[in-house]
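First comes one chain, alone, set out as structure tokens in the form predicted on its own.
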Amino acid sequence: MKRTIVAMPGDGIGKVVLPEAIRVLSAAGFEAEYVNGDIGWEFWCSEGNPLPQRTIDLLAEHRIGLFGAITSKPKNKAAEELDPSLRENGYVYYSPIVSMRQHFDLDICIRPCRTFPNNPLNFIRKSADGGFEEPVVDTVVFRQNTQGLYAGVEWTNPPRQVREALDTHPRFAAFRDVPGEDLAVSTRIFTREYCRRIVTAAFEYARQFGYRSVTVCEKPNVIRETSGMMEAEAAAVARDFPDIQLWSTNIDAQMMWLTKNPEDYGVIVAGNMFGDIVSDGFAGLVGGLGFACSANIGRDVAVFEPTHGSAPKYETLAPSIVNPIAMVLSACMMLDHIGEKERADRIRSAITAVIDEGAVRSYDMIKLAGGPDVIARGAATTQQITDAIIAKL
């Protein structure tokens, strides 16, 4: 049965890399109908909603989405760019990908960070004998996607009821006399059920793919209640997985250790903010965001996206210079999810071969600053990288 995939290019280079991923999928023999989903900055500016209801309806119907990238700006800047006819009507900008995750309860985010052989951007370190060594990084971050600091429960000038509730905590005494307009509050909310879900998913993945450890990466010595709940649920779940070690690291220490001994870490699980931070840290060891893919998985709907931003300054370059590999790898995660693992593995093998051969490399892989001159200096275009992957297929 031919599947229907909701294709959401979004903003900036999302409009460039998503069509390239679809080209690779088609070359690998994956037959699907792609329906366009509107999302991103232009719809905020023109409609006051960067995630229109029509796109929500498409995802609810078809349940699988491929997403490119979004431009997201602070509240004041967003208000300035809203169509004048919509201003003063109560529209408030929220990140559409965060809204999508919360609307469809896409609470499990998976972010693999794996070394490709012969990638010139791979992490290396000095060895004890004065030479250099290149550890193999194979870390998969499970990020709780819908709660924590990204839940969106926050205020500037919090209402009276909120201030009164906060005032019941003795540590709020230091802020009791701060004027409301000078006080901003963002909450970090964890629930036991969702801590258990993300930890269980991490352990199940570790068992399925042969990882020997799951590391909870939080900050329980300071953020005692929320991080403490994650750690407690991890300890409870770990009893059902005696073959897998449970480790615990603080996020700050983890960011140091990932550049000392990254090969020691298999599956990492964290709340939303810390998961975002540590996954970008590990992505930097395997080539950067041009190689960083992700899955957002809920009970009914799943959306797959690269973790890079929209980089609008590169959108209109002709020819395009951006690296499409993260988007293609995200499409591979989609294939895994819908039972097309053999096809996904073929694509990943083709990417591996192109990187290992080294004849076709994007500007970031040859360590150039992005700009229109990089093609003349030896960088491949976006389309040439896709062509090379397809040729290997």
The other form holds:
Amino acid sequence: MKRTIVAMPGDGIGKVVLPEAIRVLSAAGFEAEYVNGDIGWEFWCSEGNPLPQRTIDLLAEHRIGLFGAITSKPKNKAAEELDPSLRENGYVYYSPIVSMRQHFDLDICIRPCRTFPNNPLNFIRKSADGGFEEPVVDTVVFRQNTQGLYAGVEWTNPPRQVREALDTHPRFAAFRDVPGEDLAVSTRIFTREYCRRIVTAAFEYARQFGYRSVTVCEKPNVIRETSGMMEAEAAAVARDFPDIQLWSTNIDAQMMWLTKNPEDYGVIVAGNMFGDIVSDGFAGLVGGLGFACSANIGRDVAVFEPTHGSAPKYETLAPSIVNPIAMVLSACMMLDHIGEKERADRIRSAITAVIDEGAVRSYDMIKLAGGPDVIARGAATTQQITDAIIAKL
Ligand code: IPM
Ligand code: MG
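Would you mind giving the form predicted together with ligand IPM, to go alongside the form predicted on its own above?
Then the entire complex follows, led off by the chain already shown.
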């Protein structure tokens, strides 16, 4: 039976890289039907909803989505770009990828950050003898994907009942006299069940793929309640995994250790915001967002996406210069998820070979700033990178 995949290119370079990933999937012999899902800025502007109900229906039906990228803008900017006929209708812009994660309860986010041999963008550091060393990074970040600071429970000028509730906390005394319009509150809500789910997913992954440690990366010394709950659940779950060490780091220290000893970290697990931060940090060590893939997995639906943004300034460059590898690696995570791991491994090997050989490289891999001139200066086009991967298959 042929699978149906909901293909959601989104904005900007999402429209460029998603078709490339589909080209690689087909070349690897993966047979599927792709239905287009509308998502992104243009639907915000024209319909007041960047994640239309028809796209939600498609995902509910087919359960597997490939997603490109979206443009997100702050509240006021979004309101300005809304179609004039829709203004005053009370539409509020929310990032559609965040909405999608929440709507389908895609609470487990997996972000592997692995060094490809011979990638000129790999992190290097000075060694004791004055030379350089290139640590091999093999870290997989598990990010709680629906709660915390992303839950969207926030106000400027909170309603009276909220102020009263906050006032029951002795520490709110410091804010008691601040006028409502000068007071902004964003809540960080964790639940035990979801802490447990993300930590369990992290440990199971570590066991399945032979990682020696799981590091919970939070800030329990200051954010005692939410980070504290994540830590407590990690300790509880760890008891069922005596073969795997549980480490704990604070997010700030972890960002410092990124460049000191990144090779020491296997699986990392964190709440939503810290997972967002630490996954970009590790991605930077292995080539940056052009190589950073991710999976958003819920009980029923799963969506796979590169972690890069929509890079609107590159959307219209012809030929395109953006690196499709993050998107292709995300498609591989989709294959892993639906039981096509061998095919995924074959594509990953092809990518590894292309990078290692070094004949076909994106502009950033040859240390150029992005722009229309990079092709003339030796950078490969997006399509050439895809072609090279396909040739290795
Ligand atoms: C990510 C991105 C998103 C996030 C943005 C685009 C809303 O940074 O997937 O990491 O913050 O989750
Ligand atoms: Mg991010």
